[in-house]
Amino acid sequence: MASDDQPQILAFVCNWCAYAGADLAGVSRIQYPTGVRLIRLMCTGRVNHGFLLKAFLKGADGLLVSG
């Protein structure tokens, strides 16, 4: 998952809070790095810690859990 020039960040975002902000950024044409990948969840309070560990095992350089 990691590239040589840019870190790969996996973002677990809440459907009702953080994803709405990311969507607004897209509508407003605000750009963010291409190395950021969003995973929309119904609630970040229900994130299983195993998902976070697996992301690192699959090569993610960093994680963001935002609600």
Given for the second form:
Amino acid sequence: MASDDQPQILAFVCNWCAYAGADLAGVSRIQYPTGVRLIRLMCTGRVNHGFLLKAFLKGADGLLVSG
Amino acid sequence: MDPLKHLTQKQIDYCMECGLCTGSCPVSRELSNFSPRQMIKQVLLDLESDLMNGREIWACLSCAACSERCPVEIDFPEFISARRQQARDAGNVPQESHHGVLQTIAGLQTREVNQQRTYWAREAGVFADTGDVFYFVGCLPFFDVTFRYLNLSPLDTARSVLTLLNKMGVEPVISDHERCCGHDALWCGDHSTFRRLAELNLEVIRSSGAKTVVFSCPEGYVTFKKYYPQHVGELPFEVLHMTEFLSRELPNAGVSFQSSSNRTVTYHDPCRLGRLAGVYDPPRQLLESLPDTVLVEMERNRQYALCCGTSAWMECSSCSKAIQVERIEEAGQTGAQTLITACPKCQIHLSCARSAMDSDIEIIDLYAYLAMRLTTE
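Just the form predicted on its own so far, so send over the form predicted in complex with the partner chain.
The next block holds the full complex; its first chain is the one shown before.
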């Protein structure tokens, strides 16, 4: 778990680009903050405003939608 | 034992199984497996788990058409409300409409949040931070963003109310710190969110020093009037619906109205304002006080009015649409050019159904209609 002082960022990522990018970052051993959590989607078109608000309700400090 | 549950349990013992409830229920006409009578019977026969696990518990509109006619006065909405919390605790949750955003927005308001609830009012009129009269705007700023796709601006209601109040010489308190009244949380069985919202609202109103709180939204009104005292104790201020306030104060306020081209109107009673709060006459008095205006009644009016088909932003279905279409057709049959609603949700639901219908009737909010008819200098 991330420490309390680290912001919790929820990232909605597209399987075909942003997720592949995150994967490549992992393979290349590039570090990113542990407070970031990825949710992989087949397309970021799946994201609606309900998801975004609910993430804040569940305690996210910030959101990233990438695709 | 929870006193509310005890009361309801005792009360449903009186059921004589006459079936008037199911016969009066607008949902039962569309969903054949939905029956208030059967639900009461399930509980009396200790088959409560069937009720708790089924979808029917969420299908009730809590419109009170059944309890209005019940010969032994069983309060069916109360019966449902008490059990919805248990159903939710057991993991049976409603299907939320609009991706659940409106429930989420209410949930976020239980926290420390910086809201910009008064941005519209700075352009629309004059208001204050403290004073005798508090205007509880409710969810209108959030609806305004959510329902743009229907070409509606629910904030017009709030702007019109502020215009009318200012014309009467009233500068109400409007607060950025106001919270959702908790109506939807209550009817979705989420009592902890409801209580938290109620406590926060009472704090905001107390700090404004208001003696009277007025509501343009029937849901906020009935929630404060009926459900806040039940859950958080007696309120230290007077609760008034805007139609009550206007019909009492407008005649002596020196405000005049002009005639208009759309003069024949019909009025849709919201279930929260009508059957749940018993306010039938003030909105009618307001409409009748306008010059050259004819108010025609729909076949089902006052305590027999049909619900707008959905409540608490959940379980919107083909059943809701069928009820809405039925209501718009009924309004059309009166020959009126305009259907007046006094509840933002009725306006949203009926406008949504009308957008897919071949109907010429205009759906206008009561306060927007009054403000439109104000005499221009």
